[in-house]
Amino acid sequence: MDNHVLSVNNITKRIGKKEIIKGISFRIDKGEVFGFLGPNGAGKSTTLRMIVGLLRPTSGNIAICGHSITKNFIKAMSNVGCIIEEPDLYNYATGMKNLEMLGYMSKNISRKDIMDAVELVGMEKRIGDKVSTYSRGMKQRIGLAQALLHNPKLLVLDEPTNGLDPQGIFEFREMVKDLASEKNISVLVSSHLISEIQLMCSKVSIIKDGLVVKTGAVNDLVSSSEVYWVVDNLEKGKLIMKERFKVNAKIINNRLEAVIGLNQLEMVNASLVNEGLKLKYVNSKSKTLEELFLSLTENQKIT
């Protein structure tokens, strides 16, 4: 049995003759905040819409808490809360009335569930005010409360900090991290704010042209370095890196360039020397998540 809160297994999405998603896979564990990064047109929102049941995958499978969304949709979706685009709120009603109306339409949501959600998002003092008086950040908090009403195991947030000021972004980020650490809720969050993903998430997938090009723990990804080698036989050095370390080095300006973990560097250097290459110069520069993202997604064309 799959013990992951979310399992996305080789999903594709074809619209007409165009394949938008080309085989995406990743998994999220309990209490994990998982980031989903990609340039505009890469397929982030399409993937998230399939996960929350707004679109049907052409092939592949999505399972939430072990329940396939194609075979057991209701059970799978009972474990999901989401904010896709902006929260859907009635501005003429109070924050409490908005939550109560949603509660009435759902099964088994009690007054206590509503008050617990209000407390989790820190809106106790303003919950009786009309939504029309709320700031954008307050509306986002109410949207988050809506998503939390039925105590989901998985939260899916699509660009949740769009339009928020720096204070609002900070507060929302801390709420998400607290939900994961204190309530053991898993969170999948997409954002174009790479620095926010780095601060909020423990793990990240980077998507390009409908494919995941990199997945890993944020700390591991940013511990990678851009390394430059000057050797007397560039083609041989490139082949050694590919065959022994699965590293795709490039030959640029008469030197080898590659992104590797610093724990690999000593082994790579030793292999180059042991194979008879003259190692003239080595230098490294640590990559930020932004630099890694840009290097992996460069030259993507929107078609």
The other form holds:
Amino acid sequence: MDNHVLSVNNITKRIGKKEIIKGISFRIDKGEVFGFLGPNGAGKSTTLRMIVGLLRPTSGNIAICGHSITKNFIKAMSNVGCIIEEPDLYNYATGMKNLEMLGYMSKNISRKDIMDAVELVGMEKRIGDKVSTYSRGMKQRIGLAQALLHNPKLLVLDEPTNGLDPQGIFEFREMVKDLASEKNISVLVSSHLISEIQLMCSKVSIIKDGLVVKTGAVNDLVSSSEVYWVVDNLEKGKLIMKERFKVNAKIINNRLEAVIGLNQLEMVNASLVNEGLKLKYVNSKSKTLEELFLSLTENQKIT
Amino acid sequence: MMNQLIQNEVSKILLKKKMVLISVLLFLFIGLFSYGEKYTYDKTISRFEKITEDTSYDWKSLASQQMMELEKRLESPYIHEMGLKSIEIQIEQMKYFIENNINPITPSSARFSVDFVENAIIMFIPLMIIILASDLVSGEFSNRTIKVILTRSVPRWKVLLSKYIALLMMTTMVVLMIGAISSFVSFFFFRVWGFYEPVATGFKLINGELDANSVIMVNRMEYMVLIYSLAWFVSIAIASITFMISVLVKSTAAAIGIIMAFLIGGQFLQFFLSDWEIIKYFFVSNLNLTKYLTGAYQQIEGMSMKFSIMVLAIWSLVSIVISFVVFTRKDVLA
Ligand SMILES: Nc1ncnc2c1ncn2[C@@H]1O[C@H](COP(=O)(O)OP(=O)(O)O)[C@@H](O)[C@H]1O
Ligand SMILES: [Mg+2]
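Next up, can you give the form predicted together with the partner chain of this protein, since the form predicted alone came first?
Following is the full complex, with the preceding chain placed first.
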């Protein structure tokens, strides 16, 4: 048994003849906000549906807090709250009734738990009104309250800010970040918007056509840059980088080239100078997440 | 846990105002029918008074008058064979009633509520049940709340079972409502309860002839309980079959369309293709359980109460099994 909140191991999904998910693996630690970035049709929703037990993977396995979603659905799901695609509610009932009905579906949820969740999402004033009178943003809040009712360890959100206005997006994002930092809830959030992932997540998997094309810490992916140095002693420079910074630099066209984090650049430069090398020229070309995303997902064809 | 899940499902049905809709329909139709019956009765009397110029009639003289009218209709050259048989049976029955001192004429509340069910059992009551059952599962798919209820820590079979039990409860409710509303509304028109009048039941058709040998006498109240139990059984069968369709299709409109097509198509089939053996195994052909007690004309030979109950029970069981198997394995893409 592993101690990841979520571990997804090489899952695939075939619907009809089409293989929609072709082998996706990733893990989420406690309190981590994990982004799932990919263009429309990449397979984000399909993957999330498998994680919350709505679809059965064709192969591979998924464990939530160590419990397999297919073999031990009840235990696994008692640790998950989710909003898949839209926050869909019973329009003919009040917000409160919607929450109560879901409350009955988990063990030991008291009136107070429900009120706490309502307060957490700031819906106290309108909770007694029918859902049909709510705005999209209010429905999203009720959806979040439903997802949090049973104090889950993992929150799964599928494109949660779709259809919200900028104010709503901002508030929702702050709410999710608070949850992760204060309650130590892990969050898996999918989006086709880079900015969203960049603002919310610490780690990201970029997926395309049902495959993970890159996984990494958002900071690394955003701030790593291709740097080249022109120095008098290339070999010595390479050695310094290797020994001090564990960076594998290459000597190309009489320059030293490496990919490093921008925060490291000043220190690298200082070391090179301190070691007596003559630093003639430094150039860095930083890659934004957007460029990375585009370069990874280009040549997208409708399949 | 299970209790609370059932409570959820009952609240959903109530919040959708289904029971309100059903009550309104029941009041409307029952009001209309009992008014109609009152109207016919008043007419019979005024006709009788006109013909005989006698105002001190009793039900026996009314019954003989009615028998005479039926016999007159037999002589009509335009009557088709089925109608002929049906009238002959009615005449035989009328004779039996007069001989045995049973009043088949004066309308009473208890008699109306039985008559109503006998007529409503093949179409009107199933329609009420369809209103209840058709969107029970498909509705969760069309408003996509299915993903919300299937992503809680409750196994799918429990979710479905709670829906089915809620449906059984509401179905029972509807049958009781039909009994209560038809008794009270018709009493308003007839001013006679008639719960303790004798009833002759158990007429048999042997080779198309009425056989009164197995007739037993009960009072209206007992007969009402019997008829309503049969109506309840038919309702459960319709509920179970509609429930299955609601699991199999994703849209409520499609679910209603399919079950209605069965119901109406089935009535046609048993009328036009009554010689085709397989028709009698179709559930729609077996809905009219009460006709086995009243000795009404049967279109299909070789069917009995026992047979119809078996057919309906098997259809219900198979429906439930299919519902559970499909629902617990279904990929939810809605
Ligand atoms: N029911 C279905 N049958 C067949 N293909 C589907 C079905 N649902 C989705 N797909 C396909 O699966 C792919 C992934 O869809 P989805 O997971 O919704 O993508 P995303 O959420 O990343 O936009 C798409 O190419 C879509 O066409
Ligand atoms: Mg999607």
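Residue numbers count along the first chain shown, from 1. It should be emphasised that the depicted structure is a prediction, and the values quoted were computed from it without experimental measurement. C-alpha atoms forming the largest set that superposes within 1.5 Å between two forms make up the rigid core.
- Core-aligned CA deviation for Gly128 between these two forms: 2 Å or greater.
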